[in-house]
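In structure tokens, the next block holds one chain alone, the form predicted alone.
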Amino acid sequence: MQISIEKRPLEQAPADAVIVPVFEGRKEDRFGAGDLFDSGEVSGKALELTLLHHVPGLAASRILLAGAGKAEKFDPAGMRGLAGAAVRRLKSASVKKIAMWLPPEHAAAEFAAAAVEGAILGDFDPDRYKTADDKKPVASFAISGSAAGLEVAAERGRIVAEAQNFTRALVNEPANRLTPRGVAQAARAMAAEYGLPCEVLERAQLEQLGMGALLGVAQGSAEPPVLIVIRYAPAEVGPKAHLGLVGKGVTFDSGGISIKPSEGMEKMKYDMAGGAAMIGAMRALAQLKPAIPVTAFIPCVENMPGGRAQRPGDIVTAMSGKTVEVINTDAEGRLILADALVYARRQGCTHLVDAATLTGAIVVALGHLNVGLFASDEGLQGRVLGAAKSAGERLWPMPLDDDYKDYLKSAFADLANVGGRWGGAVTAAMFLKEFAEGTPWAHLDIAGTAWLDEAKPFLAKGPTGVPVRTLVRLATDWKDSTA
């Protein structure tokens, strides 16, 4: 999608359709819309969409009145959703060239960036493998406005949204087409395109490093494991901090010997959403060039049953030297992340953030609306929450009291990989904390937010790309070496 700023009046915008936000309780008299407000056909309620044709005085053949809700509550997140919903509505009508007017009180750069993000995210559909020739991508999206800074904001919005869609496309790939090595190939291609160093550690190197937790998960699959490392370094030496992004990359999770129920198992291709988000975030950071060095670590495996598969009761030795009793082979994400977190620390990362579709328990706790946030350091937690708020992604802090470690006691090893029925999301985070050790660390459990089972007006069914925007904002807003 081509993104631009249109400085001509909206009436002259060379588009097939224009989007005009309208607010609840505020009558819009232009374009003959006043009568629609008077009749109650248009109210301005959030995401209410009314398409008008051949409006006099308008170069575009269509105008979409897009409900924005109450003006005093309208924020960039609302703009993102409104733009996405409007683009999806116009896309369904085969509109190719779209312009969007920003109301004067919402013409700031942050609203322009959000509108561009919403438009690009709304244009995405998970239909790559449909063979019917009826796909209708939008060709161009223009912001109609003349405020200062719109060009820079729109460009940032484009970069971030395209990175999020890149992540969504990766997550949407079926496991027969995207194996661990396939993820590595995609990461290499992205890194080469944007000038980032990318290293892929294969099985022999993982064995040499002593990554027994990661290798134990992978041993049941014919697909070999990999650990992908993507590095970004700023041109000038800035903060002493080095941010490590660690993402779970299970390209298919059958549960292993502790096999999952068949219902819904087809969705388990999304179990690499955390890893995909890290690759997407690095794609954006390569273009936005933050002042802080950032390295992404993506451990990729396939979790399968088989004659060589890891068994309940097995004991593995992680890279840190800690031993783990594997009680449940379906709690595999924490095992591969454990070794990746240790490796990230040894590579010099001073702050760690991981993202993983880790537990069903977080979905029970928070539903599909909030990411569960666990952190060992209040300063880093504050940074992540601030980044999420700015990026328009919803995170909710969860407890991480030391007492929860008692649930992970094992009579036979240093710790067990599961802690029983209660507090499952917390005990999973406590397990990871053992491997982050004293390094400031935050864990994002995205199991409930990385996938939409039903489409939203502004977003297609399937992968969401959470938490790419938060990770990008975290890195680009980093100002000093303290957390």
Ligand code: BES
Contents of the next structure:
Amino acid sequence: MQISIEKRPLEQAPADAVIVPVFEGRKEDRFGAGDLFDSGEVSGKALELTLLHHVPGLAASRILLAGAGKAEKFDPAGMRGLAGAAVRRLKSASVKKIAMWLPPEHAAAEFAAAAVEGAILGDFDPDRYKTADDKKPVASFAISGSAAGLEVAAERGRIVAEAQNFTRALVNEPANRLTPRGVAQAARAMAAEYGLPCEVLERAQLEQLGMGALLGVAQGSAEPPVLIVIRYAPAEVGPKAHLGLVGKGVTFDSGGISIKPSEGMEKMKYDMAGGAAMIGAMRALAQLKPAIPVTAFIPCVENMPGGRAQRPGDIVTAMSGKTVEVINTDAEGRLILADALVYARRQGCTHLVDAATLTGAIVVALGHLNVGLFASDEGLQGRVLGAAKSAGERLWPMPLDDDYKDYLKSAFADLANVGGRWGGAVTAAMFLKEFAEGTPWAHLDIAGTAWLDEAKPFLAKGPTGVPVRTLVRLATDWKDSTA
Ligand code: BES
Ligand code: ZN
Ligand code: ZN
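What I would like now is the form predicted together with the named molecule, since the data block earlier showed the form predicted alone; can you produce it?
All chains and molecules follow, beginning with the one already shown.
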């Protein structure tokens, strides 16, 4: 989708359709909308969409009156949703060229960036394998406004949203078409395109490094495991911190020998959403060039119950030297992340953030609305929450008291990989904390938020691309002083 700023008056915008936000309790008199307000057909309620054709005085042949709710409550998140819903509506009518008017009181950079993000995110559909695809992508989206700084804001919005869609496209791939080596291939291609160094560690190297926890999970699959490393370094020496992004890359989670019920198992292709988010975030950071060095680590495996699969009761030795009793082979994400976290620390990362579709328990706790945030360090927790707020993604802090560690006791090894019936999202996070050790670390459990079961007006069903925007913002906003 081509993104631009349209400085001419909206009436002259050379588009097939123009989107005009209208507010609740504020009658829009232009474009013949006044009568519709008077009759109650248009109210300005949030996400109410009214498409009109051939409105006199407009170069565009269509106008979409887009309900924005109460003007005083309208924020960038509202703008993102509104632009997304409007673009999806126009896309379903095969509209190719779109312009969106920025109301003068909402013409700030943040609103422009959010509108561009919403448009690009709304344009994504997960149906690429339908052979009779009738949904053609939108060709262009212009922000109609004359405020200063719109170009920079729109460009930032474009970079971030395209990265998020890149992540969604990866997550959307079924496990037969995207194996661990396939993820590595996609990461390499992205890194080459944006000039980032990328290494892919293969089984022999993982064995040499002593990554017994990761290798144990990979054992049951015919697909070999990989650990993908993508690096970004700023041109000039800036903050002393080095951010490590670690993402769970399980291309399919059958549960292994502790096999999952077949109902809904097809969704477990999205168990690499954390890893895909890290690759997407690096794609955006390569273009936005934050002051801080950032390295992404994506352990990729397929969790299968093959003849060589690990068994409940097996004891593996992680890279840190800690031994783990594998009580449940379906708690595999924490095992691969354990080794990746240790490796990230050895590579010099001073701050770690991981994202993982880690537990069903986080879905029980927070539903599908909030990412669960667990952090060992208040400063880092504050940064992550601040970044999420600016980026318009919802995260909710969860507890990590030391006492939870008792839940992970094993009679035979240093740790068990599961913690019993209660507090499953917390005990999973506690397990990871054992491997982050003293390094400031934050864990994002995205099991409930990385996949939408039902389409929203502004977002298709399927992969959401959470938490790409938060991660990008975390890196670009980083300053040492507040560390
Ligand atoms: N990938 C799953 C978690 C998950 C569940 C993601 C639902 C998305 C939606 C993870 O590997 C898993 O199976 N976790 C188990 C842990 C249990 C065995 C302690 C779970 O949550 O049931
Ligand atoms: Zn699992
Ligand atoms: Zn899993």
